[in-house]
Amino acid sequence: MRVSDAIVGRQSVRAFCPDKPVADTVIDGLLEIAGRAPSGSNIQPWQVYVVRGEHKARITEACSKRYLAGDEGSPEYFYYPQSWREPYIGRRRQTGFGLYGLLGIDRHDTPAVQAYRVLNYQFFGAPVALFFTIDRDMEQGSWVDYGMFLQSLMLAAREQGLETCAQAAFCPYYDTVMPLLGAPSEQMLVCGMSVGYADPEAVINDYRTPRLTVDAFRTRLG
């Protein structure tokens, strides 16, 4: 696969094949892989948990009922702005618009929307998960190194027919994860990642976000 279609080709899968694993090489050779991106200083910053089975069962559960019970979490940095403004806002709310049409919710259906945000904490039916952490010591440029690794693990994936969903929606309840992955308290929790084989007949994986023209963003200068 070209690079260039591995990037444009990525999407945020959210229906996997529960059914079809993905072996512990298979794994090892896409963090090998990511493990290449750059990194200032080369001090590479990541650290990643790989997650199956009973132990993923246990997040998943531990997570889902936190989110049920109306427990936003509280997490450790802010993903989002704090005040959201035009033109993100917008953006935001087209993305939501566009899943929640695709799947026939009704934004405004709370039991209908929490059936499905839930899903985040199932993975998407993925077989694998992966959990990633940072030393808290670490500052801004290595959290712009972790973006580059992975990026780099996702175009990874795609490569070997895997698709990836990458998921902050886990760092409100670090609080839970953290100690149920071992973690030390030395670490903190970067964001959750579902990978395995997307599901073909999942309607939610037609979804495509739109982006913007060069125009949009590009300045040029001389």
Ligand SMILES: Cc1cc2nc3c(=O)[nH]c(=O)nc-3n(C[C@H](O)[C@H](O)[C@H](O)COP(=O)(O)O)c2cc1C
Second form
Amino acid sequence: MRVSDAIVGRQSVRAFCPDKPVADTVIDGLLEIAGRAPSGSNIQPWQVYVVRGEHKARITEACSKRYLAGDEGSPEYFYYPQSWREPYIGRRRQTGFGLYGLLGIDRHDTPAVQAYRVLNYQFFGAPVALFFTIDRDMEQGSWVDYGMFLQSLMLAAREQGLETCAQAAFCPYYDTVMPLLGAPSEQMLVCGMSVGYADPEAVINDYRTPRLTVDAFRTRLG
Ligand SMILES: Cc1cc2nc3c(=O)[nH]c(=O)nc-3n(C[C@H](O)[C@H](O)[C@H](O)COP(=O)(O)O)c2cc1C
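Right, the form predicted on its own is done; let's see the coordinates for the form predicted together with the ligand.
Time for the whole complex; same chain goes first.
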């Protein structure tokens, strides 16, 4: 697979084949490749929890329960701006409406929206869940490094025919997730990720997000 094909063909997959297993050796192979990601002074600030079976089910149960009870949780760090403005709010809406449109969900239909969003906590049916943590005394530079690690992992997965969905949806429930991971209090939850084989029948996986043209974000000098 060409690097450009892996990048351009990657998408967030939100329906996986639950019964198509992914061996630990495969996951470790992906992590080994992702671990080659660059980081300032090579400090490699990532910690990864590979979660399956009962452990995964406990996280699903606890987070789904909180979400469905209307408990929005409270993240340790803000993934999104606290005050939304254009152009970001417009792009965010476009993504949400696009997904709901494809699924035939009216965004005012709260039960339907909840039934969709709770799929996050079921890892969209994926057989493997990953959770990424970072020592809380690391600075913003390490979070830059972390992004490169995550993308490397998602691209390496594609080479194996695997797909992924990074998930910040778990961050508001870090106080539920981290104890279930057995993570020490020095660590913060960066995000979760579902990993598995895409369900080829699932309509939701047909969703393709648009991108800005280069002109919209590139400035040339000289
Ligand atoms: C760090 C991170 C966290 C994300 N969290 C979620 C999430 O909780 N749930 C979800 O459905 N998608 C999540 N996404 C997926 C984004 O919505 C998706 O990347 C974006 O809409 C672009 O679409 P694409 O990944 O299909 O190219 C996340 C993506 C990233 C990079």
